[in-house]
Every structure is written in C-alpha cells, then in structure tokens.
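For reference, the chain that follows is the form predicted alone, supplied as structure tokens.
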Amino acid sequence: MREENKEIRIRSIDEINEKIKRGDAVVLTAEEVIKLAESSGVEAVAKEVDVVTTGTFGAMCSSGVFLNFGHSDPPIKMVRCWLNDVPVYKGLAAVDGYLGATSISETRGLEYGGGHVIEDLVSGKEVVLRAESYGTDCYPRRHIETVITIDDLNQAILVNPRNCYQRYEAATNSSDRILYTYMGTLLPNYGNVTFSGAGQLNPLCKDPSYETIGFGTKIFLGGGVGYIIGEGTQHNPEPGYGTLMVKGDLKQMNSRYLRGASFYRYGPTLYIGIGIPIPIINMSVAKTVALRDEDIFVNIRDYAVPSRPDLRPIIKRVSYAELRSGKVYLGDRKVPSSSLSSYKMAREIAETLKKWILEGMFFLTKPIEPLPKRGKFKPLEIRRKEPKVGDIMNRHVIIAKPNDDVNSVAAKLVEKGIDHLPVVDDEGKLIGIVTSWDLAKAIAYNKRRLDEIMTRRVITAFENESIDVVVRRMAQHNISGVPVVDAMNRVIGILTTDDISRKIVGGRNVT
C-alpha cells in the first residue's frame, strides 16, 4: 500500500486488470456490495472486492449521433437533411450531420424524433434519408432521397454532451391543472411525484468525489463499449449534480439499451443505458460504493411555478428510498411517486457489466485526467429589455360591481369598445369577470345582474410577469384577456390578445 491523494491505496487499476486476466477478480454489483457492507462492514468491502459495477437507464435528452453518409454520384453538399422526416443538424461538412435525440419529426410531431431514429438505426431498420442543397461546381446535386441502414453509414458515433446526472430533482405540481413536462405528466394539486435516476445503482452516486471516474474511463454505453470524454454540460459537482459527456460507436450498440421515447405533450428523447465500473482503490471509494438509497437525497420541486429549474420552490427534501417506495408524504398527505427511469434495466446493466469483467471481456482504464470537482452552473442572464405585462397592459380599466345591471354594463362595453370587464367588490378586489359573449347570453336569457352571470374563477396575471408565460396561460384556458392584479388582488390593469398583437412588434419590441 502507498499513500495516494491522502488516501491509503489498497490496489491499483493495473493490479485489478491483472486479476481480471487471471480470472480471479472479485466483482460485485452496487446492490451486492451494499449487502456485503451491511453484513460485514466497509472494511470487508475494501479488503475483498476489486470492482463494483453500476448502472442507470433513463431519459437523457442531451444525446445524439454524428453520422457520415458517404458521397453519392453525382455528389451533394447537404445543406438541409432529414432522417425519417426528423431534421439533422447540417452546420458541418458536405455529408456529415448530427442527429439530436430531441429533434422533432416534421410530419409526425412530438410522438417521433431523433431518439426514435437512433433506435431504428441500431435495430437495423431502413431509414429514409432526404437532403437538399443549392448546388456547387464540386457538389452539383441539389436533392437526394434514398433509404439507408446503419451498415450503409461510414461512421455513426454517439456523442452525448450531458448524460448520467449524479442526482436529479424530483417533481410535483401545486397548480389546479395537469402539467406536461420533461418530468412526465404531473397531476394537479400535488397529485403525484415523479423522479429520475437509479439512486444506489447510479454511477456518479457511487464515486461522488470522482476518484475513479474521469476523462478516458471505459464504460458500458448503450449495450456497447464507450468512453467518458469529459464532464457533461451543466456539470455542477459541488452540490452533487455532476454530469458526464460520453461517446461510443453506435454500430456496436444494442437497441435494448437505446430506446426512443416521447413524453406526452412535451417531446421526444432517448433512453440510454450506462454502466461504469468502480475500482475499489482506497477506503474512501469502499465507503461511497456502499451508499444506499436511504443515504442519497434530492429535492422535490414545484413545477407549477414557471421559473428556472433552480428557482422552482422546494417542497421537500427526500431520499431515493422514500421515492422508490411508491409514496411520498407531503405534509400529512400520502402522494404516489413514480420513476421515469427503469431500475430493472439499471440492475441488468450492472449485472451485464459484471459478467463482461468476470469473463475477461472488459478491462478497466485509469482516467487520463480527473473530472472537475468545482464548477458553477450559471443561468442565462437577459441583458436586453423584454416586455413584461406591466409594459403593455391597459391601465385604464373599466370595472363593474356585482349588482350592476346587465343592460347598462352591455351598453358600457359597446361604448368603450372593450370585451372584458373585471368585477370588483367594495374594496376594489377582483371577484369575477364578464365578457361581451357573457353579456350577449345574459340578455338572451333575460338575466338582470352581473353576479348572476359573471365568471368567479378568474385567470389573472401580475404586472412583473413575462408576456410569454401569460400568453401560454391564456392559450391553456382558451381566453383572450386577463385582469392584472396586485398582491392584494386589486385590479390594476387588463391585458388582452389585442394589446399583445398591437404593442409587440417584430416579436419583442414594445411600441
């Protein structure tokens, strides 16, 4: 033994590889090593185990594949390109392209995308390639349409900018409507909790200090062999949200571990299987590989708040053990929890990687460089003026009282040329709204007072809200105007689709 990084080295990766060659390496899955630690202690793990295998299988949107189609005769400089009508990024050389997992089909919509094309390619299915060009002297062809399989491609290299999150925040929904998100369908009024990640099987949870995982680490990727090529985008290690950038030869992968999927009303993605071997090189690693679901915590955030992910309110901090139990207590209420990842597949990946190592098919690599242990996940600052509700709302609001006469209010709407009339109480607080359509019906049915016909559940906006957020809210409720209220629910303005169309020119400018 010798001192290495302030830890007493128990064994080296070279020594482990020698044992793999001899067929006497001791390899356990992450689940098996937890049982050993519980029965015999971490010291037994350090002494007896050479490698712990991990696994995860979940939606990893920041994934895609570089493709080289080869040259046709006559050749084409592909400027725009599609595979099964899914756009391929073409800011590359003539016949190179990058197909992202979340790219959306132009003919099949959200139900089919880049992840599905990748699965189809790995499955050996035929895929329709279509491309366009402007034609050049060296690339005279302007259009091409043909059918290809993965065997026709010169290269198909999976390169995923962000995979394998160390931990992932869980989600719930405090609003009174269903939300369709990348965390799945979230039921109203805290109706469910969804989460992602394999917890105690998750690779980066078993080596959170990145002592064995780094640049050049060989991994199980999509059923084949891949490599870590750096930290992933949004790598944020200090609070425990590390990520990985990985690559591998798509031609060597297996569609069992690469599945196209689509989140209902959100869009397509790619489910990927990743497994990483953790060599037990010192006592620190022996301790972390024994971490259980009970020891790994994430936040449950409220996705009803349309803010940046890190600004969404935290409802509760919870362990993977509680999440995986199928229920989470939010206050006194028991709420069902469900995983967006497959623990069964994660277990299968850890078992498969263990088998590869025991059979001498997979050897460990020592990272050529460690992953960054510091980093800052910066938000995107908006440095140009964006219109808020307060910038374009009409502050000269015509209001009514609940006991106002329907006919006189109808006359007021006609006189002022407006379609929405907030109804307020004696303190000026919003209690309802009527529209010109409501008044037309009221007159037809001989109604007398506004409180007989007004809508009492009013959709509102705040002065400092984003226009985009409020426009989406109006579209979801199929309405054309909202009263703008202050913190006391007093009406301070009104915003209509006419205001938005009239005052926002060219998309973002306020006149």
Contents of the next structure:
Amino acid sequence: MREENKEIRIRSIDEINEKIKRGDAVVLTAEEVIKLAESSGVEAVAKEVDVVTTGTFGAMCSSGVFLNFGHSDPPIKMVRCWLNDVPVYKGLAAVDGYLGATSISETRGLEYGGGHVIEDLVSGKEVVLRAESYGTDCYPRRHIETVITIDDLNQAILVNPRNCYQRYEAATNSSDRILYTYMGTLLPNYGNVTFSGAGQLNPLCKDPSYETIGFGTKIFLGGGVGYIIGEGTQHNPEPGYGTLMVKGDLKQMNSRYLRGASFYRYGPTLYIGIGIPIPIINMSVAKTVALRDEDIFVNIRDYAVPSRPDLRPIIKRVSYAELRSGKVYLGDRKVPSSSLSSYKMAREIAETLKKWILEGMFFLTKPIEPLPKRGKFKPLEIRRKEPKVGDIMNRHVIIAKPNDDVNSVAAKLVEKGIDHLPVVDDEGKLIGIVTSWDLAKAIAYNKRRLDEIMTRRVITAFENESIDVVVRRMAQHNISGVPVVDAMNRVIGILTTDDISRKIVGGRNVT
Amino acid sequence: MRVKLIYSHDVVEKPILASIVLKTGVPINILEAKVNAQKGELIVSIPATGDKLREVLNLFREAGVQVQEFTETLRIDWDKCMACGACISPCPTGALKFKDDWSIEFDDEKCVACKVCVTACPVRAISLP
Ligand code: SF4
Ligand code: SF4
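Just the form predicted alone so far, so send over the form predicted in complex with the partner chain.
Next comes the full complex, and the chain you just saw is listed first.
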C-alpha cells in the first residue's frame, strides 16, 4: 500500500474552493497555525483550518525572464543583445531572449545585473535595448538601439529554474580575513553567522513530503500569480533540500517583491517573494504545517575552505530558532547571527496570500503530478587532467637557516636567480620567508642575520591544491610566490607566479 | 560623537590624544588613522556628551589640533531597505538590530562608522558620507 493512501482524507481541494467561493474558508498564516497547534493541538488544526499560507523572500540566483521584443522594421535576428548593458542570452529565435538574474553589466560591473534590470522593468522604468546581428536575407538589420518599457514587450515571463529552497545551509568563516560571499559578509575568526530562508514560514518546510505541492500548483510569485512547473534544479528532497521551478507573468508582478540586489564582490542576484497555499487535506499535512523554527535544522558550514558546498566543513547543526535568535553558540563563544532573506517580507507575503484567498481572488489548484521525492545532486567530476600545485612547483627549492648571514644569502639569490627563500629550522619545518626585496632593505639598514628580517607569517600552499585557489591566495596577499609544505609544515617545494605563467600556456595544459 | 582630528606638522608627534584620555577619563576610540611625518588625520568616536564632550574638544583645540565635527552619520534609505538582516551580524558594535516586528533598528550612539554594513547591504540602502 502506498503511503499516501494510509492518510485519512479530511477535505478535498474542490471542497476548499467551494468554501472560498462562499466566503467561509478558514485561512491562517503559518505563524497563526503554529499558535493554534500550540494552544489547541494538531487535531484542532485538522478540524478547523482549510488553508495555511506560507511565504519566503530571499536571494534566488537561478531566476530570469523570457522576453519577446517584437520585430522592428527592417527586422533583425538578434545575435547578441543587452538591456542596460547587461547581456541577454540570445541562443533563441530572432527576437526572443532570456535575461538571467546574475548576468553582469558590461559597464557597471558587479553592482548592476540582470536582477536589477528585472526590477527596473517591473517598476515601469525605461530600459535601453541594444542588439547586434550579422544580417540575413530575411533579417537584414545589423544593429538596433532603442528604449523600451515592460509595456513594449510582447511577453515577459519569469521562468526560474530553481527557487524556494526548502532550507539552506548557514555560513561562517574560520579564516583570518573578511570574506564577501553569496552568503553575505563573513567576518574573520568565526565573527558572525549568516543564514537564509524563512524557516517556519518557508513553503516547502510546511509540506515536506509534497502531499499538496506539485506540478501546476498556483502560487504567489513576485506579487502576481505564478505556477510551479516542476521540481527545481538540484532538487534534493531526501535530506530536506527540495527546490521548485516556477513561472509567472512578469507584467502582473510588483517590484516590492522582485528586488535586484548585489552581494559585494560576488555579484548581482534577484530577491523574490514566493508564497504557497497549503490545503489541510489530511492529518499528516495538519502536523507539518505546525512545524516551528525549533523543529527545522540546518548545518553551519565554514566558507573559509575553498571547496564545493557539501565539502565545506560542518561547524555545527542548528535550528532556525537558534539562528533567528541573533546569537549562535560556537563552542563556548556567542557569535552574532543574522538572516540574508527577509522574515518581515515573508510574513507580509503569507498575509497577502491569505487576504487574496479570503477575498475570493485566489483559488487553489490540484497538482497534476506530485514533486519527485527523490533527487539528484551529484558533484561535477573533472575528467581532464588538471594541474595541481605539485605538478607545477619547483622541487629543487633553495632554503636558508634563521642564523644565516644576510650577505651570503643575498649572493645565493643572485647566483640562482630566485626571489623567494623559505627559512627552515633544523627539522626542515618552515619558520619564515625572505624575498630579494627584504634582503635589499636588510643590506641598506645594515642587518646581519636572516631571523631579524624574515617574514614569520608565511602564506603557503599544499601539493594537492588546485592552482586557481593558490593563484587567488597569492593575489589576495599581493605576493608572487609561496612555499609548498607537507602536513608536518616541512618545505617540499616552491611555487611562483613565474612557474605558473611559464608552465600553463594557452589552455590548461602542463607543458 | 564622531569627529575628525587634524594634526598639523608642529603637533603631529605629541601624545595629545593619550594625555586627553588620561586627563578626562573619556575612552576615545580611534576609528581611522592617517598619520605621516608632516600631518595626521584621525577619525575618532568620543563617548561623551554635554560639558564633558565640550571639555574634550576644547583640550584638543588648545593643543593645536583642528577639530571637525561630523554632523552626518550613517544613513539608511528606508524605502530601499527590505529588512533582510544582511547588515546586522557583520556590524561589530551591535548598532543594527531587528525590532519585534522584524524591521530594522539603527542605534546611532553605538555606530563607530566602520562602514562594514555599507557593503554588506545587498540593495545599497546604507550610506555614510
Ligand atoms: S558603520 Fe559599522 S558600526 Fe556603524 S552600523 Fe555600520 S557596521 Fe555597525
Ligand atoms: S542589509 Fe540593507 S536591506 Fe538588508 S536590512 Fe540592512 S539596510 Fe535593510
């Protein structure tokens, strides 16, 4: 027997719609239903409540809009296209395009992008349309530059491949420098924790086994009406990380619920408001709609480790209640925590959807297909050989001892034509580094021993690290070389920007 | 209150700030410092009001330091603010926090003008002149 059949039906969606039509449906927001369950129990929820409204308002990078510009005269087959200098994807028919939320302005950089253009369109602002083509017999025009508003577009259809994460992992930073990420500003040394998602108001958290939410479910999307058109990309329901693919008519939406945003040094995105009505059709839904922040858990991950999201170390497992309290205990330290998504807006969305239903403006739909209960969320394996630090580094590393004489070391650097000299103790462990510039200064100021002038906080690399990660580290610290050390901090090589540019040519091949 | 202190060539090497701290007992907090042999500019926050504040400012002036008061503080564009909270936990002093209704509250007195929140805000609703 399938699990769904075991549930005793309380009311059907048709019955609820009849009540909405008559004006006597009982609709509560997710927060209100939690209070009811706490005071009167889940049975009261099942008996008294027809619909629970949910809401979320957060950054959703996998969003964008299909646009149809209409044909100019003479017509153009747009091959490349920009709106306010933000590239629009043009691998579609002549005047169709897709503007993605994270597309970056070619003139204003990371501060302005697709998300901002979408907000500008929705608020009725004029937007500069520019396009280029090679010209064909049927589409002779090769350039176009004009100004449009959303009213000039034939269609503007928001189609978002992944929205409305059921929950999302929180973030912190163990490193000694500030990190600017899509999880916001992360202060050094576990200075703060950021998180996203509305927790107890979050739509998929309230129906985690997808008994009522599915293909064709009508929803609140960006202030207008939208539909769920399937599971989202990276839909991973088993551990509780389901996602949705949604669509809706941008022309009906409201810029209060679609906000262009930009995370500093990460880039543009779009904040979207989504609300989903959950009909109380059976006891199991009556139970899950009453889940509270205290019952919904996520991991806090360390964004200082430059690995893919699921490999970043888990620092702690916490509930949304703890995250939202503003303080999270990491060990015995109290660390400030705050959200990136807006709980206030999530509340407002749940309230608005409730009002729509109570006023008979919004009816529920029966999904034509449930969301898949299983997902695929595999990492991308790299099958081509990619150089690691160990492939490029110089293993014949010249080293020095802390009590070496400055003049003889300087002579050695000149003779070997090198710039970086790791300083090691008697066991070969790294204790400092000296560059040719340090030596020039040392000689000028008459210093004698290396340990008087060496830099003791050395930036290093490991043999199995990716070149890109180490190149970024060198750029951040404004240095041109790093000693490569083993797990015991013994120097086994040296990697310089010269080695990298000499050995990686053209593509990514090691010569 | 936040002020900019401009030290001329003649006074830049004297321990003026330290002696004023000792004399008045006001723990002046340095927010930003640009000092070289010719000139120095400090932005400081002085946790004092009324007569005490006037005393501190006068002592700086008497010592030959030019004092510029900041009248402008952090500005939040409430029409833009979506109450996300991205500015709250990065703020080192707790000057930004949620109210009971989950909108944002800013406490001018706690702000040390570090500007961390300016870049942390994803809709650039915060500015500091
Ligand atoms: S400027 Fe610094 S101290 Fe002031 S509110 Fe912003 S983050 Fe907090
Ligand atoms: S980060 Fe910006 S939008 Fe978010 S709460 Fe702070 S001021 Fe408002």
